[in-house]
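Consider the single chain below, provided in structure tokens and representing the form predicted alone.
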Amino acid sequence: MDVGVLRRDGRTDPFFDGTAAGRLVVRRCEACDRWFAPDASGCPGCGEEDLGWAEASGAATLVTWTVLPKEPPVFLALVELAEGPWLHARLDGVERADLREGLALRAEFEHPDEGESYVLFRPWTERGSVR
């Protein structure tokens, strides 16, 4: 699926950074160890404004997704990392007949001729990716 050409905002540099080296990197608050999506400016739960940058597992389970009527399909999904954040991103190397909430997944990554690279899931087994 083309997900069309992907640009910086400045304020996702890090993110961005860490797509480029095949690393998912979120917003973490230092103050109280909590994680946050890339798209975090603060935490709530302590106050913190000055919200850092670090690396995330990769490891994900899937919470929700839609199917996109395209040929192949397309699969969008709600995902929650290992470490708490939820990310909206895209499924590789799976089949309808597969998703359930719950399933574990993988962050993978696709680096684009143009533009940058992004992260999409797939599938994870104790053997590694299904695909």
The other form holds:
Amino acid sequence: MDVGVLRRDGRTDPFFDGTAAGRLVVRRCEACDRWFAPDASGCPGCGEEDLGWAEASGAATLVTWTVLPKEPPVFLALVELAEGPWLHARLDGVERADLREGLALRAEFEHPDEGESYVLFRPWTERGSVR
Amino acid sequence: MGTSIVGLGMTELGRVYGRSPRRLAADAVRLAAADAGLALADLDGLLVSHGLGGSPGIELADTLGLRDLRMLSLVNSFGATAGAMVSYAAMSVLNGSATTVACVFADAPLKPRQSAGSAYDRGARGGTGGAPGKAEWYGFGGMTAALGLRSVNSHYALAAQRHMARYGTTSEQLGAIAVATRKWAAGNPLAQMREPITIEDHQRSRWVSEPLHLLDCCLVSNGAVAVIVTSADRARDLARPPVHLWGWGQGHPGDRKERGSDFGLTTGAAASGAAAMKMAGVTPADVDVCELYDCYTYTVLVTLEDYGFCAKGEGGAFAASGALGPGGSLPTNTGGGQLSAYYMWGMTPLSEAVIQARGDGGERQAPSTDVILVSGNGGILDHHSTLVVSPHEKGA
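Alt. form predicted together with its partner chain, vs. the form predicted alone above:
First the chain shown before, then all remaining chains and molecules of the complex.
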């Protein structure tokens, strides 16, 4: 499935600065010690609308998934970052038989020739990426 | 004093072209007033809602020539709106701020020669600013869409898959809902899809977004539906048998997508159904018929669980038992629902509830309709409304 070309929108630039450098940068409210997805509009705890950015570990677990009938199949998921927030994401290097709640994942980064770098999530063990 | 639905107006539904949402809404309100035996001038309240095809606007009142209204508003709780509107209308009648309120929904997302799917594919769309044929996507949301998450279908697939992984729910069990609903549709002249289907047909229908097959997904329709709410006292003198409002509720759990979320497993139906049934003085055992929002087969399954018709996690087995179809213990979506009849958001289940309560179901009339439960669901299982309606006055 062709991804096309990703461009910045001015609101999530630190996220794409992060993907370019191979780091997962998401939103964080320092005051409430709470992490959010990169497109979060504010912190419901304190009302702060101008959330800061912080680097997440990249460790995640699989919450749920869906498979698009493409060739090859496209695996989409909700993943839970170790820091707590969920991201809508695409999985890489998985087969249907691998998929289960809690599957350990790790953010990995793609750097296309044109456009912004982006993040995928791959199965992961202590010894490194499974595939 | 009680409140009642006294009028039902439905335009032609489905691939109906050439009429704007406002025109469709105006037609539905006129039909509802005529159905009730009321003049348009008898209306003193108008609540307006819409789907993705544009809003009729509160200018609808001017289109209808309504004067001296005492209540006029747009209402939007997404798919939970129909039940919400009816409850606001009933509360206004009860507190005296209006006497006779029309509630209307209109939508016209379908365009000639356009697929139903494309009418509702509202993900961030790639532009064409880059190289020829190469889509461009903007920001984090654009990245998510570029990677494949572009459709509401996939969001509901994520929800259904979570239930499957947690409770062992199967695609065949979802198929049982599609099959039962289609059986009901066969008896509804207004249904867009009336050809019988089998579990095998369901299993063979193409994947839309696993674990959802095409036959797990609702139709897309153009049209409008209106109902009129007034006092039970006034309802006695009108043209059609009143459909009495026994209870209502809403549930908006506000689940955030973060650790601990019940997304996909439990919905606002739990709070909404409990509130509506408590107000009505009934329990699930008292319910004769369910008219449930069925944007997807899975929505029916999780709503049945959350309402308490079966335990959490047992919705699949309950559906597969045959309870929901003709002859089953809990006739559900007796007109064919949104899956097989027509997709007028929350007005699909509400319109069929009115038809059943009046005994107008013809060959699909349910054997008993003393207590009918009606649901609305909006967002990705984010918003819920419930109505309990009956042909009988409450406490009578």
